[in-house]
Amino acid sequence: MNATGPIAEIGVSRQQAVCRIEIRRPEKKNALTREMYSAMAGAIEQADADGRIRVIFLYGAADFFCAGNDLKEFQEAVDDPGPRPEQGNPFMRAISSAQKPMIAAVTGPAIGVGVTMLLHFDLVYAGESASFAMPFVNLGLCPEAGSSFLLPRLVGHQRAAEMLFLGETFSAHQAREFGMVNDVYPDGEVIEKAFSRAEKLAQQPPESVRLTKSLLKRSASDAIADTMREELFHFSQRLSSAECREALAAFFARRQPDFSSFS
């Protein structure tokens, strides 16, 4: 899956030295499709290579940050597993390898990859009503985006296990307490406040900022890449599993999944 040009669901603009990337699919709670992943990957890669850009800023339209992957595409992938494990997701590669600092502003729910992507960002700010959940196991899947390495490293093993095993929702203030969010702002101010941090960061010496980011991530870079490869292999396998079939069928039928016969 190669990076593509701009699409309607992903807005990309330059404001002074900041590349703004907006997820624009509010009618689907900003759930991500393959095309959207590719468009965001292309925007990040271009911003990383553009000498005029010093900071990458991501946020969601309306009252949602990102509801995760489009489950319709997941349901289709039950019969057609999609990308081979070694191909991966271009957006994941882009956020894990970007040399320039990345800042996210979270408004409303962040679910699944809407949370795990944030583990790669350098600064994250959330609105008061933002919420977070990683229901991968609930869907018969497994963690992705390097989260099985990054999350316990950030919040501790027991807390990460609880988040991933049960997929329960937690608040913006809990996310800040866990160290996943830098600060929490009123809902109507979070994008503006977060962008002001991006502007301040863009005024810092750019080479010094890039070097500092590189040094901060240096010790974990190989482990993250290895974890993402391993996760992707298992995630691709899980998409065609009986547990995932049951979870998705239950989701679209609006019923509780029944895993009682599984061992």
Given for the second form:
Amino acid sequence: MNATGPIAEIGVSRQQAVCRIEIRRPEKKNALTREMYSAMAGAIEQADADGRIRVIFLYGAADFFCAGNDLKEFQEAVDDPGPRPEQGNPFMRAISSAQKPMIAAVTGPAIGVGVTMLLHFDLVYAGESASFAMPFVNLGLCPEAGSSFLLPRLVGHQRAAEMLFLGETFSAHQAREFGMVNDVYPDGEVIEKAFSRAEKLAQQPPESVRLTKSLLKRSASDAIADTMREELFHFSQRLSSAECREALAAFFARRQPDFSSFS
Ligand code: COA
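Structure of the form predicted in complex with coenzyme A (COA), please, following the form predicted alone?
Full assembly next; the chain just shown is listed first.
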């Protein structure tokens, strides 16, 4: 899966020195398909290489940030466990290796990769009613996007374990308390306020900003890449597990999953 050009579900535009990337799939709560990952990766890579761009800014259309990976695609992978791309998801690679600063504005729910992607962003702002959940275990899966390294490093082991084991939803204010969010703004203002942070950052000396980002990330970059490889291996295997099959069948049948017969 390589990065591709623009598609309708991913809006990409340049506003002065800021590249704006908008997730636009409201009918599916901004769940991400392979094609969307690829388009976002392409946008980030192009922005990183474009001398006119100094900051990358990501947000969700309407009042949903992102409902995670498209579960239909997970289900198709369950039914057809063919060869998987060895290098994993190009969006994960793009967000973990971007040299320019990345800012996210979270309006409404962020679920699964909608949260784990944020661990790679430099600044994250959330609306008052934004919420966060990482229900990978609930789906019979395991953490991804380097989150099994980044999350405990940020919030501590016990908190990370609780978030990942139980997949419970936490609020924007809790996310701020945990260090996952820089600031919380009224819902109707968060995109504008976060964008004004992007504009301010775009006025800083660009080389110094990029150097500072690389120094901040230097000590963790090998560990993140190594963790992502390990997670990808297990995640791919988990997609074919009976636990994951049951969780996905339950989601699309709008019923509670039943894991009582698994050992
Ligand atoms: N993948 C694919 N489709 C998804 C989706 C996802 N991650 N999240 C939502 N959708 C679809 C629903 O199937 C539904 O489609 P339909 O209208 O064709 O039936 C549509 O989006 C609206 O979702 P719905 O569940 O009816 O809305 P809701 O407001 O009741 O709940 C969510 C919204 C996001 C809380 C709920 O859809 C949900 O839990 N989604 C799964 C989140 C998840 O587990 N993501 C993966 C994490 S690893």
